[in-house]
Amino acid sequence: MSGKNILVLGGGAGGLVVANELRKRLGKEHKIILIDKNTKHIFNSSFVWVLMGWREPSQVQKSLEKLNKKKIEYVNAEILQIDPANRLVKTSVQDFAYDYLVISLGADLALEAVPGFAQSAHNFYDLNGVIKLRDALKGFSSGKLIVLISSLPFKCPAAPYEAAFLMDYYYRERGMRDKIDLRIYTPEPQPMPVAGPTVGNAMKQMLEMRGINYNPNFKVTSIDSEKREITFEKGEKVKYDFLVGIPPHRSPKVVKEAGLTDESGWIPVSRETLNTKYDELYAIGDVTAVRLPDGKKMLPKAGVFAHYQAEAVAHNIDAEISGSGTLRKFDGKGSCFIEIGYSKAAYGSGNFYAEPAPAVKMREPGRIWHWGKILFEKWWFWHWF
């Protein structure tokens, strides 16, 4: 059997898992090459702990160079062009021909899509932004603090709510909560709408119990940093003193230019095998558009799905190369922890492919789920690096 060249684009959750799983399954005659413009893998789920000062930035990231020791060739380069017809990826370093390609490039943050966002909001979805937000909170002691979800879809649907709960906790611990008007504005009709009304209502009750003002169906159009004012689609204007923002998400330009996206702006794939319209070309994680069985809703963008999709894709590439074994299907199951402070977390899990609607349950906050998240973080870095 001649060796195959397998390219993995992106060193986030999906790319890291698929490269590791392929290396574990395939012989040394096959090359596994992971390409990323960043030098480090960042564990985004720990951003909330960085925000609280419970983690230093160095504790939530690992050098991708470590993959070389596992016989995964890491290339630090910017991806300039994906050419599926010729099975070629052009980068700032060199061109790479491939037999199999797995695209796991995630979602780009498009701060410019909302006028004034970059000048006004603390970006909670960027590690440097989280560090600046952590430091800025120390100097904010009274006024209207708004968590603004700017558009849909966005990755890790629970994260803005985790941030709100932990900022509530932060000010309660300092005896200042009565001076903080904490609010959430979102274009969603309810928290995490794809998970269903039961989960959404449970989340709203948790917010109400903590005195966090929840405002659904608000779509931002612009932010005036001088007036400290947000304008929404229906003409409403809301003043703020401190703004935490979740910026618009877009698929990377390189996948659009390759003709891989559809009207959603993301890469359509088979929801079970993650195949694209091209043979031996897969896409996983946040860069994808995965339509749920009802034909209307899309699978949320979250690291847990990228993880399990990566495992299925690695299994299937191995089966195809070896000519043995059955195909493995991604089953739509996922889960997430929702930190609320006080060494507690809630836990949601379920099957997003269930019919006629996703079957997801929310477990009440407890210490066990908080420790579960801590152990998962430790396992993640130990297992994949």
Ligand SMILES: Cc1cc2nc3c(=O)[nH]c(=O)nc-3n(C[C@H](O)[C@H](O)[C@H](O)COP(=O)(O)OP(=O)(O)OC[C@H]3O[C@@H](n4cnc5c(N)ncnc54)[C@H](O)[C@@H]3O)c2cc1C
The other form holds:
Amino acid sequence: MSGKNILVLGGGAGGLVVANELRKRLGKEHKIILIDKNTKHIFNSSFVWVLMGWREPSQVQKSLEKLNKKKIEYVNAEILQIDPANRLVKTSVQDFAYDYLVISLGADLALEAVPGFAQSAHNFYDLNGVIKLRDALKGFSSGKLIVLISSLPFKCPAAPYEAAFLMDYYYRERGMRDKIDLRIYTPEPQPMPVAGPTVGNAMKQMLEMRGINYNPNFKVTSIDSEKREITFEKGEKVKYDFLVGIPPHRSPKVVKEAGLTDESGWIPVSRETLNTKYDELYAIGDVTAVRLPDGKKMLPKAGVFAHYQAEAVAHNIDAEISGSGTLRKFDGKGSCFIEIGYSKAAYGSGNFYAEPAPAVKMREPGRIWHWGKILFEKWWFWHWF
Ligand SMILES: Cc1cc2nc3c(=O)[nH]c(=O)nc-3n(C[C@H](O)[C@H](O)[C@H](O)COP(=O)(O)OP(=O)(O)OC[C@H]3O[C@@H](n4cnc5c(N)ncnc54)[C@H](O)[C@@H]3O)c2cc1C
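With the form predicted on its own done, generate the form predicted together with this ligand in the same format.
Below: every chain and molecule of the assembly, starting with the one above.
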């Protein structure tokens, strides 16, 4: 059997797992090359801990160079063009031909899509933004603090709520909560709508218990940083003193230009095997549009799905190359921890491919789930690096 060239685009959650799992399975005659413009793998799930000062930024990232020791060739380059017809990827350092391609390029943050967003909102969806927000919170001691979800879809449907719970905790611990009017505005009809009404109601109750004012069905159109005012689609105007925003998400330009996206703006893939319309070309994680069995709702963008999709894809590429084994299907199961402070977290888990609708359960906040998240973070860095 001749050696194959397998290219993995992106060293985030999906790319890291697929490259590792392929290396574990395939003989050394097969090359595994992982390309990322970033020199570090960044573990986004821990951003909320950086926000609270419970982690230093250096603790939530690892150098992708370390993968070279495992015989995964890491290339630090920007991907400029994907040419599926010619099985070629052009980057800022060189061109790469491939036999198999796995795209895990995530979602770009499009701050410019909401006029005024970049000038007015703190953004904890990138690490520099988290650090700035962490420092700015120290200087904010009274007034209206709004968490604004700008548009759908966004990564980790629980993250804005988790941030709101933790900011509630932050101000309670400092005896200042009564001076902070904490509110959430979102275009969603309920928290985490894909998880169904039971989970949504449980989250709403958790918000209510903490005095976090919840405003669903509010779609922002612009923000005036001078007046400190948000304008919504239906004409409402809301003033703020401190704004934390979840920016609009877009698929990376390079996948759009390759003609891989559909009307959703993301790469459509087979729900179970993550195949694209091209042979030997897979896409996983946030960059994909995975339609749920009802044909309408989409699988949320979350690291847990990127992780399990990566395992299925690595298994199937190995099965195809070695000509042995059966096809492994990604089953739509996933879970997430929702930190609330007091060393506690809630835990949501379920099957998003269940029919007729996703079957998702939410567990009461407890210490066990907080410790579960800590152990998972430790395991992640130990296992994949
Ligand atoms: C605050 C926050 C909290 C979260 N919490 C959780 C959680 O608790 N649980 C959970 O499951 N998920 C969580 N997520 C979501 C999770 O981080 C993402 O869903 C996951 O990282 C997606 O993996 P991915 O491989 O698709 O993309 P990413 O991890 O984003 O990786 C994409 C990679 O592609 C690279 N890239 C992009 N374009 C190019 C290019 N042109 N050239 C070269 N490289 C490129 C990027 O540098 C990046 O390294 C959270 C996200 C945030 C922001």
